[in-house]
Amino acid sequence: MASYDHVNWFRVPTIFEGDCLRFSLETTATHAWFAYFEPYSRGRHDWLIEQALTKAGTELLATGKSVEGRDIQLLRKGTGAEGRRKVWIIAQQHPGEHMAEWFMEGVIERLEKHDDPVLQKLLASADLYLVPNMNPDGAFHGHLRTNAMGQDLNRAWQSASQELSPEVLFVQQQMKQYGVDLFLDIHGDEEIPYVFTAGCEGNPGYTPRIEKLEEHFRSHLKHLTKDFQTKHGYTRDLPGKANMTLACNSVGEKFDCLSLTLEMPFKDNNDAPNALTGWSGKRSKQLGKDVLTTVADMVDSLR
């Protein structure tokens, strides 16, 4: 992607020349930025953290700190009574997958509508836990999927320590102390050009219950937006094969509770493409919309 202005950015032409990407752009402008995927910056992140306390009505729950110390915020919109369900969304455990934190801003915009009805009825019995950044150390360096130890925080959920994965560590601690009722990971996906889900089929403790909900949240959520689809996606887990190292596995069995990982891609959505902009910060954060749309719509049944 290519910009002038870091705010409009644009697909440029690409090939592979054995291990070389080449690309090209015939400029209109004496100045051009090029980055992998639309970035999301440390600044724009600090500006959604405050958009999120004065504007959306969230407040700062805790601050976890990554290995090199940089905050990283768990925001909760709701009351924290009991009995209300409690909904996880995470974001950018791998860094470079800059499209999950502009997720994370589509989902912290729309709390900001007070005249939502479809959002006022999930505020009624949810509230939403929200970590828009889990690996900020990661993304300082440049890093595409790890931490400042060279950790991927997707593969640590068995073996989070204070030492290696101190951002994992810090989220596990919170949700054993508030609990989870529904938990989505989100990422982004550099070979598959679609949104998709994955889920916990292969939990040792995977049940008809778990199946039903992944089912009610993936056709619920694709008949709301044609920018999610069911049919490609990676392959399913067997039973009982699961790999419990990654957050949406280990979440899912130690709650018992519905977990989805979200991917988007990196290219564009060979369902709805877009020849200018392929997959963008704008559709992402379109779909962190729709997918509270779908939390709304199933939140009476997650337990």
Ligand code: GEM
Given for the second form:
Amino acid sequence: MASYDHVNWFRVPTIFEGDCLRFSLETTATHAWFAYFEPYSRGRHDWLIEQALTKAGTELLATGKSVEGRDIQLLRKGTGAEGRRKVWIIAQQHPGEHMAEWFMEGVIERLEKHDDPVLQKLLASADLYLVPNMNPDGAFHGHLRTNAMGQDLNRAWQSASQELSPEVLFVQQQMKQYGVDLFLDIHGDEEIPYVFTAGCEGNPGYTPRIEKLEEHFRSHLKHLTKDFQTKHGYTRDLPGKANMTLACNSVGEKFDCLSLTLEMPFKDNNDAPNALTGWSGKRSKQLGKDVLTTVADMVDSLR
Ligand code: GEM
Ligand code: ZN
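What would you give as the form predicted in complex with the ligand, now that the form predicted on its own is on the page?
Let's see the whole complex now, leading with the same chain.
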């Protein structure tokens, strides 16, 4: 992607020659920026947290620390009173998958609308626990998938440690404290040109109840937007063969709850392509808003 102003991003065609990625741009300005995907800067992150606290009515429930001491904010919308459903959404375990924080911006922006009946229905019975960025060190260093210790956080959920993956330890401790009734882990996939979810079908504790909830989530979201589909995705795990080091599987197993990895494309959604922008921050934001509609539709059946 390229941009002249860091605001409007457009696609530049690329080709691979051997191990060399080539692209060219006839520029219309003196400076151009190039990126793998529309960036989400730390400055914008700080602004987003500010918006969440001042406009979206969330509270800063806890702040974790990355390996290098950067803040990891856990926001909560709702009182945390007993009996309410606990909906967790985390993003940016993989720092290069910026679409995930754009998605979170969409979620938080929707929370700013106080006259949204769907949102009101959701918030009548659920609290939202949001971690907009789990891996700030990785973003700072320009890593695609790892934290400052070289750890892929989405392989650390069975063995999180203060030394190697404090980011995961922090979220796990908070989950233990507050509980989880629904978990969404937001990512981007470099290959598959569609939006899709991966579930916990390979977990030892997978049940027909969870399967039904997954089906509800997928079919509702599919009918809501062209930017979600259920045909393309990862190969399903065989029963009992799940990789339990993944957040989705680990949290789903521990809390016996609906737990999904949600994947957006780096390139485009081939069901609704946009030649100029491809998949974008804007579309990621809209998806975040739409996912709240789906969660609202199923919130009362989560337990
Ligand atoms: C993922 S998510 C792994 C796929 N999950 C299942 N259940 N097969 C990862 O962490 O590698 C993809 C990504 O990073 O976006
Ligand atoms: Zn990822």
